[in-house]
Amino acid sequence: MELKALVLLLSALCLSDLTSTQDSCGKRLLVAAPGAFRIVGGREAPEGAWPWQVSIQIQSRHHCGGTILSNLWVLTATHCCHKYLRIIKSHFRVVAGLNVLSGPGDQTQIRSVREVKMHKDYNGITSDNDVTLLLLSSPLNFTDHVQPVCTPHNLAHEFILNFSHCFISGWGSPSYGGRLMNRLQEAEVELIDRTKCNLITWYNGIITENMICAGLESGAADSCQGDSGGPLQCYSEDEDRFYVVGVTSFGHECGLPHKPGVYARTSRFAGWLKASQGASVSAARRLNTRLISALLSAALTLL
């Protein structure tokens, strides 16, 4: 009787993984809404400040950042992955709910990577289309420390969200060529118009419509090595939630005037994100449906 109950419980859990949805994306359960004071440069992020931020690791060493979109999907940059295709997939892992690299706590969740879906039009020279999706081996459990972020439905939706504060976060080095930070860092940045970012004295025309610049004109707040793939996240006062506006892609060194960080603009990839997740989830649903059927058959034989 106890074995039958266990099998039925496993079946229910598999089914819930397939049908669960997350309606409260972009919510920080442990940290209040952004205040009116600007963070210049970086500072340690409060515990639980960015519950969708993950560390993508190779053999337990931090490699890149990433952003939780759902319990099965993490968004990151293609340049974090395309040179490492020959590495055994089992060497990659995603760590969620992490604040201190050297001291993961009870709130952390570790998942291996089942599938890597890189954008087929990624250009390694121009860094255009620098987005990749990671399908996790098993679903994340949403907690105060682990939550999904929201994504803009399209470019028009991005414009009407009325963003008031934008932040970058990660364990990247505080200066060009420096060492990684042990504690998660955050900094408030400004979104910079593409026309301005393409000025001759800025990036001289290399910023495509699939990119967005963010930082400070002075260079005082910027992403750096180790932050790649992590989120540029903006707060919508109208909806009281955060959206991932960009994926950390590249920049000229770090923290230089007129050379802000450049991010893959997620609103430009909304259709690709939806289609890519849907195709693989359908395959996973067929696989898990067979597993559920097998579990239910086993349970029936125990009646």
Ligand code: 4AZ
Contents of the next structure:
Amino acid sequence: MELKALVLLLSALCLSDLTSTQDSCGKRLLVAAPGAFRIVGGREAPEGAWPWQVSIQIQSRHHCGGTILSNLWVLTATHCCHKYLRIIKSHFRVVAGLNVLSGPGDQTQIRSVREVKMHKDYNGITSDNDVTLLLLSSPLNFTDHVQPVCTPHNLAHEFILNFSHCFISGWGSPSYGGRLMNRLQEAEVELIDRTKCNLITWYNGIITENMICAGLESGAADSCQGDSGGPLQCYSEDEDRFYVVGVTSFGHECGLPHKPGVYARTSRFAGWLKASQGASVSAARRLNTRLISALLSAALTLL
Ligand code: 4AZ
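Shown: the form predicted alone; wanted: the form predicted together with 4-(aminomethyl)benzoic acid:
Below: every chain and molecule of the assembly, starting with the one above.
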């Protein structure tokens, strides 16, 4: 009886950090639904407006943005990590629940990175497939300031969701070649049709199906250096939730007319996201099962 209790306890402990609370996503608990007004350019984000936004840091300095998908997984851009892989495990950290870079508060949760899953077809020249998943060393605790976002199931789902408002957020520079912002910034943007974005006077055909353009035609609202890896998030009025529609990837400088921000289109990576997160969880589960069996046989031999 005691042995059974021990085994049950061990199983519960081993599996508890693998469960994610994905049934509740994309909800902000401190800020109301987006209003009907439009925002031109960036502004300070209200506290708790983007609870899935994280700062990915190298040696405690902001390096890139990221988005919380579950208590263990953060989505970011491959170009944020591929050159830094040698130092990734020891010097990278993920900071959640953060608003002011220089002053993390009581709401802040810091995690190190256990695993980096870069998309294997990432192309450093074209920026195609610029998505990477980070597995955290231990689970985040969801609070008013730390929440997961929702991800579209596929391209059709992205259309059905019929987004009313899209926003970009990050600590990135307010101008190309500028300095990082200390307070998290947000700006409302429009999703831009790929055909338009590929026009000769825009991006002249370099926007692949795995990318989505967002911004304003005038360039007045845009992401910039330091925003990379962070979310392009859109609000579904029907569901009263936010979805991560894009991962900040690249652009021709920042805020130029006809050169909007380019984002990795998450709906194109739904299968990859599911498989990558699932594979690690099943691998960890297999490891746990083996661990439990080994402990069980050790306990039995001692009896
Ligand atoms: C960058 O270098 C970068 N205007 C990110 C976004 C954009 C441009 C550059 C989009 O990280």
